[in-house]
Amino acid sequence: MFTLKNHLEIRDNHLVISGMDTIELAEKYGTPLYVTNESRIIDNFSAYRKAFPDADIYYAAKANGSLAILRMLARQGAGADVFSYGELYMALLAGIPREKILFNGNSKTDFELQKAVETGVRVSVDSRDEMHTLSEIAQISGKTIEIAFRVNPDVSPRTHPKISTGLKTSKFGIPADEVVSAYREASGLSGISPCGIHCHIGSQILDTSPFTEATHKMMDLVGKITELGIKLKFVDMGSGLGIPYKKEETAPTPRDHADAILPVFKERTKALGISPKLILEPGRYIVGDTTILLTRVNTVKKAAKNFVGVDAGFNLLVRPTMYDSYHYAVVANKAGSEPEETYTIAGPICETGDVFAKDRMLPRVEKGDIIALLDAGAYGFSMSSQYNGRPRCAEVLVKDGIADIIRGREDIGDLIGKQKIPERLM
């Protein structure tokens, strides 16, 4: 039997989430089901604000943009990293206010540039030739934007490849060794105003040494900053904190992510004379865990495998394909059955790669049962598509016993809202 997640129980030997029988969500509502437990989100980001009282908490929206969640966020004084102007557009709606706003992004276009000025927010320079551009919108605005660089430190990480967004041959930000000239060059330029400096090392990271390392060298790059008459505002250092997916892993905490950056944030500032504001962008922790996705099985086959075929694909669900990411598979409406057989389950897509979970140990499978998808808070729907045609599901939230749809399940129609025919093929 698998182990329960602190947040979820089993009751009639169904799965439960903050209240909810996951089969009368699935019933109701249908699946694919995306179901978020609330009290949870609300927890976790609890825990970051503990861990650092002197900080400020910017939510990566990138982890899950859904408007309810950062409303939520909003409401406990969260501040939002965003990387598009869609995230940028829906963070204001939420409520959180343009001055705890950083956007961020390797590759910002000219138009969400001219939107950053318009907000007002504050923006995460990648490159030179943004810095320019940016200088040049806000001339022509008639307003200064404060900014940071964002620094690529060169550290490793050690998580998956695709994640590790610290290396030196990341797409992201400036080379430490070129970042104190870009300052230089920026403080002379109309239009923008150097006021911090920002990293992110890579997601998914289980071992606090990176995060301590990559301080050091943060503050290496603010000590001669500051010896430019450059009063920064801010250090922001990311996120990046991992969650145990599997049974066997073990991840940090808050407490470990604030005892890595802080005695050296604080001694490094003391010695300095300055005392600028931390920020930390938490994703990942704050909402993976909250997620279940409930999906319907339509048919077991055994083949070279015991396939379970279910209705969600990685359509909904990308991470196992991408990134060959682990997530608890359990049969809700088995919850607390002994496993019986070793199952495959895999999706509907017409892909090899869709499959959720490799040979499973589970209670006996049949057509109907609902299988629940631990995890899926973080990088599950905010990465889904329509592939194959197929509409994306609803997401709903979940409190004490009360649930309220969030997002509606699309239909057909939403795969061709936006298509046209030309008046030649008519």
Ligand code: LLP
Given for the second form:
Amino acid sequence: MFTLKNHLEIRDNHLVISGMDTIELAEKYGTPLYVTNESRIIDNFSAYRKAFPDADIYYAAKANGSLAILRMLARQGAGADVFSYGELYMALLAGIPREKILFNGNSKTDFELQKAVETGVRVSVDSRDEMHTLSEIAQISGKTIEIAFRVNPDVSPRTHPKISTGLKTSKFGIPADEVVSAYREASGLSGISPCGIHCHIGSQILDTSPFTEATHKMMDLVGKITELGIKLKFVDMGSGLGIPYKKEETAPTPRDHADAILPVFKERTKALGISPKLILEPGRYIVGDTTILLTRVNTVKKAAKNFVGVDAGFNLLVRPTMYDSYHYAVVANKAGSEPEETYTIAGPICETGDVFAKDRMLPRVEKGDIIALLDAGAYGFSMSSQYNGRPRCAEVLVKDGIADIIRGREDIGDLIGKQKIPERLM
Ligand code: LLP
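Can you switch from the form predicted alone and show the form predicted in complex with this ligand instead?
Every chain and every other molecule in the complex is listed next, the one we just looked at coming first.
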């Protein structure tokens, strides 16, 4: 047995995850199949906690919102960053305490704000407009809701433009130069109590210097807000730590993330004589490398390229199509065999962009082989759809040779479930 990448191993030429043979998993549960290694999630979460011993870690539920995963993290003491009522509901259901939930979002409905008020979670307010709406909703309920403002710090995270969230032109947050007056106004409104500040500059960030730049900018604002007489209870720096999708890629660790933030945070809060709680909201780092997507080869075709047609499509893992992202591909039943030919792995969806991996050297691929797409735990299943009339696949959680279904495979009934044909068309 030898280690392939991180927690993945090869035994008898088969890919093994947490003691489980992936080919046996594919036979037992069918394909496509998401398989998550429970221990790896705990290890990743622990690495964050160790790197930031005094901070609260709010897992970004959008990365992978499966209830079992939220539950595991709740048991580890995680809080949650939620971005919709659905995520809020699931986080609470999984046992994440409401005091450790921040309701984020740039365009929340009144219903969502009402739910935030009812459940008593903190809200990251993205605009003055939202501030007024929340203040009114909270007053009607006779409650006071603790809020942060989401700051747009105008920092370039040097990542894919679609996941850069802290640039001046992005849709998120209040421009940094308007933030102080927003706090001034909020402190005069009923129903809301400004007690935190929040930013998030982007995702899949591989260079930590933008985190330092953002911390400086946020602490400048913290200083000005403190001068207003507002006592901030927390500073939420979001997250965005990248992971090495390519084997040869190096990525910063939570420790590097801490080195980029903590010295500035500690020095500046000390100078101000305040002690707000630091909050981080990692998603990708916690779950990204914990999960593989198993997909079966339907057909191999020699054309302009050697195409391998598999049974998963971008409806199940949209990242390569949407961000040109790289996912390592392993022929799971030939995991230790020598690469022989170059293949392009494509899904069954009627779009040219439905390609998971381009021009990869792999052992000879045949119909029936199982391909594992690695590092599919973050923004994989959570971004899935039923496009092209394809029910979503199942998810399995494995730990030390034990496997549990954590989400059943959808079927045709799930495709038509909520649909109706009007009587006049019958
Ligand atoms: N906090 C907030 C407010 C966020 O918007 C996000 C991610 C996170 C935390 C977690 O960031 P992370 O640690 O996962 O980088 N679908 C894209 C990524 C979108 C990220 C959106 N926001 C992808 O597949 O790469």
